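A single chain comes next, written as structure tokens; it is the form predicted alone.
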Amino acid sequence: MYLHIDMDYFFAQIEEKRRPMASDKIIVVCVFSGRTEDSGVVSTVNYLGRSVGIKSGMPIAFAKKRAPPADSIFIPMDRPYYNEISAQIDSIIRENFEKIVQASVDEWNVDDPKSGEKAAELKNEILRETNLTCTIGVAPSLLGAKMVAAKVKPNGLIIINEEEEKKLIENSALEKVPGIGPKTTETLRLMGAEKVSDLPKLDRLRLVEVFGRKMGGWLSELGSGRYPSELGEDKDQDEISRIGTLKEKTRDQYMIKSKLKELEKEAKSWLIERKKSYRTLAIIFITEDLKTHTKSLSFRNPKGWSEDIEKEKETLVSEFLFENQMEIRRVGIRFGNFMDLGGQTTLF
């Protein structure tokens, strides 16, 4: 069985939690261009904002016309903070499953025969640890898990069997199928297909001729009721992080550093496998009030996976404990600003 986890209106939901007094307002997270006060586009919006027609990709000036100033907040995107929360969620998922691919900052795919049994507890754990809701779909194929999750957002959980999955996919409009974009949908309509159930009418060779071998073959398989479910390889990332829960809330440096050593080993295995060095090190602290904090430093020269960074980790931990008096529930380590071990910068 496959499990698809999709965080609900992720950026806007995070901003809602940061501003509890604004829970009844329209929250719009924006990418401001800086040319004028209103230039730029909407990144994401909460469901209250969606109800008045604000959408991702909409110009900020248009969105402001739909949102009464007294009832809305327009916020610049805080990507580093969202990435920290994403890393925290990633850690929770990896504590429960082994075969995982993070599809984006707010989506994960899991292959596990016991996905259905574990889904409810995973959903509750994410809520407990981050105070954020997510939607989870479980199905015999990854495609089915994604499509059924989309039907129960937000804060949904649904598990379907093979018969239910087949019915769901066959009756779906083509534009609702992940991987079929607007241009492909329009071309398929011109060929006589409106739904997935119409695809068997189209000749496989014709599909390959029009869409290419890979896409055409996939559409033919889809029409035949075969839904390939490989999770795929991890996409290129600009950082790798691992977060874990301490045995108890603590300010004890020994306990914190012991957990960091364990997490560092996991993260460095990733670096070794991909032959990466790094120039940025960060330690993540999640305190007893569930707030996330980060202490980081950058190296003048890239660090290889085998180099000792105990002093640097100790410095970051000591600085944080000096500056903050709260006990720590979870800690994490993050490596970023990657370079190939040969020296060429690949990701920045």
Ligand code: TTP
Second form
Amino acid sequence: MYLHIDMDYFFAQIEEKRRPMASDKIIVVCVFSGRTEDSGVVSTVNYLGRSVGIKSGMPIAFAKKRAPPADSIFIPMDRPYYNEISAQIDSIIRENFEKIVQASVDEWNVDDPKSGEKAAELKNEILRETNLTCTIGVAPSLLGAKMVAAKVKPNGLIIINEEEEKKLIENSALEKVPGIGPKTTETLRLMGAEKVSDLPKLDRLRLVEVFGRKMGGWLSELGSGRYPSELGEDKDQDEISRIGTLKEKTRDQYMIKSKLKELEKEAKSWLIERKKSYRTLAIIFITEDLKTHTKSLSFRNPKGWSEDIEKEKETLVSEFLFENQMEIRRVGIRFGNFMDLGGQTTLF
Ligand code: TTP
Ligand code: CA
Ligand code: CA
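Could the form predicted together with this ligand be shown next, to go alongside the form predicted alone?
All chains and molecules follow, beginning with the one already shown.
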């Protein structure tokens, strides 16, 4: 079975949960360009805001016309914080499953024979640990998981069997199928296909001729009921974090450091695979009140994966424990500001 996890109104939900008083307000997360006070676009908006027609990508000035000032909050995007939460969710999923791809900042694909049984538990755990809701679709193919998740969002969970999946996909309009864009939809419409169930009417060779071998072949497979399930590649990223849960809440340096050692190994195997060196190191602490804290430092020269960072870790942990008196629930390590080992800086 395949599992598709997508966080609900992700950036806006994070901002909403940061401000418990604001849960009845329209929350608009904005990318301000700075040219004038309202220049820029909406990144995302909570469902209350969607109900008055505010959408991702809309100019902020348009959104303001739809949102009464007393009932709405316009917030600048805080990407580092959202990345932090994304890494936390990623780590929770990794603690529960093995074959995982993070497809975007708020989306994961999982391949697991028992994913059906574990999905509800995962949803609860994400809520418990981050206070955020997500939507999970589970189906015999990844395409089915994605499509059924889209139907039950937000805060949905659904598991479908082969028969239900087939029905869902066959009855779907072509433009609703992930992987089929507006241009392909339009061409297919001109060829006489509106729904997935119309695809078998089109000849495979004709599809390949029109759309090329890859897309044409993909459409023909889709038409014949073989649904794609490749997990794909991890999203491009300019940092790697691994966060883990401590056996119990603690301030014990030894326990913290041995967990960090484990996480460092995981993060470094990621760096090795992608031949990255890094210039920043951070230790992440999630305290018993579920707040996230980060201690970081930068290196003048990029560090390779084999270089020892025991001292640096030690310093960051002691500094944190000195400054903060809370018990720690989860810890993490993050490497960032990459250089490819070829010597060229990666572009962010
Ligand atoms: P989405 O998953 O597309 O949207 P969402 O999580 O806000 O809402 P939904 O409940 O429908 O899943 O995108 C994830 C995040 O990516 C989103 O919270 C903000 C960001 N984003 C942008 O910054 N600009 C965009 O145009 C879109 C679509 C998303
Ligand atoms: Ca989402
Ligand atoms: Ca998404």
